[in-house]
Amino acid sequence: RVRNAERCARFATRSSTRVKHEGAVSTVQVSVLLPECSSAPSHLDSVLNNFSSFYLIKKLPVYELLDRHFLETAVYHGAVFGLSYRTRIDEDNCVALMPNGHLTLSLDKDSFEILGFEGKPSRFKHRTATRFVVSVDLTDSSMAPGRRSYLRLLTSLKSRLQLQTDFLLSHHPGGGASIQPLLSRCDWSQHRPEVNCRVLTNLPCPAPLSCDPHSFLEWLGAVDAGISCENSSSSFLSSFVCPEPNTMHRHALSVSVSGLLLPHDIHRLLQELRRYVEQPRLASWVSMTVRGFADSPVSCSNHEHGFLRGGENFYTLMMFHDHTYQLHLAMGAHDVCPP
């Protein structure tokens, strides 16, 4: 998985007392690795098991996202985030609604022509443009309900393209009431993020400060995927081994949370991990890996996202006892590297 992302792999080591997470805008999973730990402390366990719930709306007419009440009570306040569900960015029409009020439609050529609204060819097109991106700032004054651009898009989605999609929707704390009118007109179900916990024993671990960053990131991915590091060079299935130098940890805790995850919850987890690693007599580092949806129309910094081989867009934050951290950022070849 690392080799496919090498085009935009970045590595940084910094010292800071105020670490901000580099959020992939559409987060599907966050994974935590705690060396020399067999069970999470209560305060950390509470955060891991209390991520915000989200909704799955069946066959949502996309024009519903332009509803005046929904805009005024949710979108304008930055209270919601949504993403089309089980759509493939390289084949299907995909939709994303960002907390900053940007609505992005990634459309095939026929759908784009039927919609009849301003857009631009995908930057990941081939010789002939077969995919187009429509990006609209719903908070802009030109898109206010009743204005010409707003009415054009609303009419196009209602009468011309009539785009429907299964849609994941989440709201920031306190924003639940703002989406209830929308939900009342749809077929929906509520879900909580799935939490998986594994206790690993006799885990060989490379030294993060002396190990090559790409090799360490590959090891971390192998641990998360449950791939053994105890292989021989002649093995047919896998020749992967733990990078040198390494030490053996008697146990380690691997926890993942999966769903439509909000930046607010990831930031809370980050703060708790910082408090955890600062405690004496514990492991000198912890890691947090945040993965974006492979088929999201946008990735870091609201740039266009493509799939190519695997749709990679993730980052790993290594936090150390002395307040330093390492940031590993990996994007696929169909992505724009953030500055």
Given for the second form:
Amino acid sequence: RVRNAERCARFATRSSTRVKHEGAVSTVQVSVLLPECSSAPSHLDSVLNNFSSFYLIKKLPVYELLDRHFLETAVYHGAVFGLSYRTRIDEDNCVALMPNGHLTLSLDKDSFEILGFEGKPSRFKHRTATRFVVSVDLTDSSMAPGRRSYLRLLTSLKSRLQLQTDFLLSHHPGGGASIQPLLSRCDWSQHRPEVNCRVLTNLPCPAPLSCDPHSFLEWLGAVDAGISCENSSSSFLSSFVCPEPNTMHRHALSVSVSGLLLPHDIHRLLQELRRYVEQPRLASWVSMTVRGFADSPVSCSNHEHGFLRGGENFYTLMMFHDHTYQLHLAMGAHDVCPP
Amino acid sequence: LPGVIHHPLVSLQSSFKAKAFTEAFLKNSIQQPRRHDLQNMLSHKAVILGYGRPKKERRKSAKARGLNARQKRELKVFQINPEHQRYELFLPLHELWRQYIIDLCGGLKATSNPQVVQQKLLKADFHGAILTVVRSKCPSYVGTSGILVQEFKHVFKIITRDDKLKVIPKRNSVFAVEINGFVSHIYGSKFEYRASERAAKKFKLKGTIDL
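Provide the structure of the form predicted in complex with the partner chain, given the form predicted alone shown above.
The complete assembly is shown below, putting the previous chain first.
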């Protein structure tokens, strides 16, 4: 169990004209690799630069997320998405607010005992429970403002356990006005996702369909991290090798966007990349990797996420010229695999 | 009638016989009183006396035996009727308890040593105290607060402000008692003794106070 810290969960080749993006994962980084491309085409560039901005709120008291006005204007419309910032999932208390209205608190034992709201022990710690997850559906009728469970959660967060974290908040376009009242009460700053473009020269690329998915994924990660796979003889012998068979590409473009990214922005990027790959080019494939937060309490489709040796949860989408795609999904050891 | 023929020999004999016969007959037929039975009285008789110390009658034990648990339950002395379950009725009890604690701790000023106060509280009786559950392994108990009505070995029975009688198990909970600004946290898991037994109990720190 400890040996197998990373599981590559799915490797599927499908042919479809529509790729559906499951919009429930909290994203921190998207990396795109375009082989045989020396500069980003203009459409792609515009999409990349138009990712929506997000807000960082310092020391947000969590009961503010239960504010009646905020609930009615933002949460019920599914327009808000938030995550606690710089809280480690295995040590501190983490908070996540999903667009579908689910508020998830991942608490350590003492905080959970003081809070006094129903929750379940974490799936990933066995025998003695040291971590608890409180998952609340704010759109449910029992959590409507004024109801008993709503009031109980509110008093718990206000008087019993005064939970305060730095919070990253993002909203769907058009919902900006709804979070202004919340922001006005707190210390906030706005940030744009950071875009990094790199042109790589003389890059050996493996033919994607012909090699083992694990090694291809490793190569992709190496390129993204800027590790050279040349394997030249020096004092340090790296084991990262470009899988065979490989072809040499003169240029490649590696773009990465980091920040709190919204699903619909990623969707737009996806469409743009599909359009790009459909046109006849030298290279027949494009890859996009979407990485989630290592410390998020939830991973895709509201499943619980944990951190054992690494909190990776990401997926890589390989798109080909002929409308087929491959999906590589990787989860850490403390994760639930989606069906 | 011719007179009785007095034959001298026959009459002599018959008067002897008649006399003896008459005496014997009378003796047999008439009851002789014991007093006249001189022969019997004068013969030696031994009378055995009993060894007699006047025996004290065992007194019934003065105190009553007491009722066993079944009888107590049948009497229902410890059950409070719903019409008596009102928070206001127990507030005087709380005042009494506060006075008791203040007297016990010798004033309870702002300068009193918390250690001393805590030691006294360990042996004190809590009936009438306002308890609040601060932490608990079961989330639904957290936050319940009320006046302690009865303390048993494993549970507290408290009455909340909404006039509800709640039974809270002592195990896996931390209770807070507040007097005059001193807040004392009681770890219920270590407190599972009857109130009467607790007064004589020496508390040792064993194991962990983690819930």
